[in-house]
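To begin, one chain is listed below as structure tokens, in the form predicted on its own.
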Amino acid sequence: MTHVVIIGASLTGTSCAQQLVQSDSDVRVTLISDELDVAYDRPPLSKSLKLGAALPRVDLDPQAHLKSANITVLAGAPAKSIDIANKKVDVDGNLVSYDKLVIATGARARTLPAFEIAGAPIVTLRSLADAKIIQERLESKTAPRVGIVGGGFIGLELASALSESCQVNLFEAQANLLSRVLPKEISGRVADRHAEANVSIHLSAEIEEIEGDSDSVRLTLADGQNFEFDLVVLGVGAVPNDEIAGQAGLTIDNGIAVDETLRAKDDVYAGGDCCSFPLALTGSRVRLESWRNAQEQGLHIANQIVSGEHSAFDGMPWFWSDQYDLGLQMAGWPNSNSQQVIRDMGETLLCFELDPDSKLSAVSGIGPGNSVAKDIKVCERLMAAGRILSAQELADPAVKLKKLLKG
């Protein structure tokens, strides 16, 4: 029987784990997790956070597959070290043997030395243990005052989520939302929307001085602004957990550095937030912050380890985000080189990314609800057969992108 030992237990590491015991009766797990929560989606967390509520906690694991005989979930225990020449995880002091190892240890939420400031309600938004303490500090206070740092995904996806009960303001350094990943005419779209909720938004914000006591956050700005928060929160990006793998002497870059197939030497696989790997679509070496991502790469070395073959991963990059009743959606992955076409339908709008030699490299869409996942979809079909297309056609909305597959 082949023991596979997964280090991780959230999106990666759960898919892994199911995959395992639903393909191979002849696998045995052990799940190791340093939360006692496990196997929860984290997107909840930060899309749909409301005060007087239950906290958005969505089961990563409805059929129970993670009490299947054959997987053991070590749970608050949190694996020290990896001994890689001799097959072993020491789990707080015990050690585990292992025939195959997956590190699916995901990131943390970075933090900004200057906002460490012992007692002070600032905070960072990345497990359920986050969510309790941001919804227990704003429901103790009447009308309360939120600052956001940070203008990415977790920043404004929190900041839709409170607005209806709390007085928030968010700060971002670049002169557009999103700048990194959307066009300034969808994340245009993103800030109007905001705005229209009471959200304050300060682009180009420079944070000269922070203050903060066990009662509130002072923050002044360097054009002269001063704010007073009763929480902070600050959205500024995730580094990799790899610090354990680093240790074992398995190589960083970016994360843990595996080759085309997840594999980060003999017998190890690392997937998710985690790891930087080889982007199918382009060839450079990414790490990317996303659910499916995340869960494809569990599927992927769960299956190689259950049939003992190699296979390169070729998983699509692809993104999304709720905003009120907006949602975002961006696939593929842009090209610094890329020119940009937008196809404006009203209540909807893409904006496509063609390489120099006309092939998409990368779409993004905004509209209500789900209303661009078709065309998205559409969009990953053409990226994935390289079709060279016509900038014209892309921009005019009377021309079906299906049409755009058949060449």
Second form
Amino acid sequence: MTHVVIIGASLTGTSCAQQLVQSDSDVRVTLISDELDVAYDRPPLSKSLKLGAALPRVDLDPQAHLKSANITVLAGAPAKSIDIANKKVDVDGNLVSYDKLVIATGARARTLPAFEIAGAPIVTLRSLADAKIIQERLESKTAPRVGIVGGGFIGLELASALSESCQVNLFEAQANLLSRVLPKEISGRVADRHAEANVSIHLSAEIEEIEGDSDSVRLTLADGQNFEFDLVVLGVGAVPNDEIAGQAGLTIDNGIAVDETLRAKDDVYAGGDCCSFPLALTGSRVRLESWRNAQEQGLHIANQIVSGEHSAFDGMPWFWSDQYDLGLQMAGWPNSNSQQVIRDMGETLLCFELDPDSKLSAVSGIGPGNSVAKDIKVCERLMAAGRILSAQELADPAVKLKKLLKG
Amino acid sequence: MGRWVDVCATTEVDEEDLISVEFEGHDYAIYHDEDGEFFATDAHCTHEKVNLCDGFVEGEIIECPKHNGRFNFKTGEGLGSPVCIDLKTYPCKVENERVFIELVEV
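Given the form predicted on its own, corresponding form predicted together with its partner chain:
Below, the chain from earlier opens the complete complex, with every other chain and molecule after it.
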């Protein structure tokens, strides 16, 4: 019987464990989590956090596969070190031997030294426990004032979720929201929607002074504006949890460096937010913080362990965000030489990145609900097939994208 | 025996696509396949209750617009993670260019 030890019980670890026990009865899994609560989905934490409501806990294991006899879950038990030569993991002082190791330690929210003020209500959002702290703090105030630092997806989603019950100010250092990942045609619509919901977005914001005590946090901007908040949430990115892998001698390069099969070494795999891997689409090494990537890499590792055969991971980068009634989706990986082509269909907008050789390298879209999902999916197929496309057809809403796939 | 309910016109559903229709507070997905046949299932993905009407149809597969869950819409079968529960299907027929589905009272 093969014993697979998985470090991390979020999406990658959970998907991997479920797939292993569903496909092979001759495998035993030990799933290790430093959190007490395991196998919950993280996207709802920023997208659906409401005051006066239950915490948005979505179970990643509704069929209770993790309760199967072949899985042991060690919750609230941090993995302290890995001994690669002897194939053992130190779990809170106990040595656990493995035949195959899967590192799925994810990432943690980045913090900023200037915001480390003891006792002041300054937090980050990554876990269900973090969401609970935010909710309880804001529920204790009558007209809660929230400051969000960082105009990335976590900050914007949280602003949208809290806009009905709180006064929200959001600070972004860049001149546009999401400028590294989205064209300004799309981020402009995001900004407009937040303004409509009375969320104050401060672009090119330079925070000059931060003061805080147990009661509130005061921010001063370089232009002299002052703010006082009951809670400040930092949404300034994430850093991979790669320390124990690095200490074990595995290569670290923007996360745990794995090969195209997601192996860091023989019998050692890493997947999800904690690893960097060569992207099949471009060959370049990337680390993705993406729901679908985390899930697909967990499954890919499990499938290789079950089959005993190695194969390259060829997933397509894909991201989504929900804010208010708007859904954003992105797929592919933009090339710095690409040309932007906009398809404006009124309520929905698509932006294509067309390579110099007229192939699609990335696409992003915004619209009500999931209205852009079909078009984004067709674009994924166009990218995977390497179709030669014309900017004119892509820009023309009368040309069905599905036709281009067949044509 | 159930009752046959008129849910939409055949022209409302593009080929290789689907729409969501509501009847008595329940959402149904109506599919039009490449061969011109119509099929019906529950409209919500069994995984996280996302409406499948924005999903992508290819052959006899519907893919959820959010989490990549895939189902065979002719049989309702869930096709691997993250889908654990099959999708409920309903008998479907076309008469005078209208699509009917059969609902069985419980």
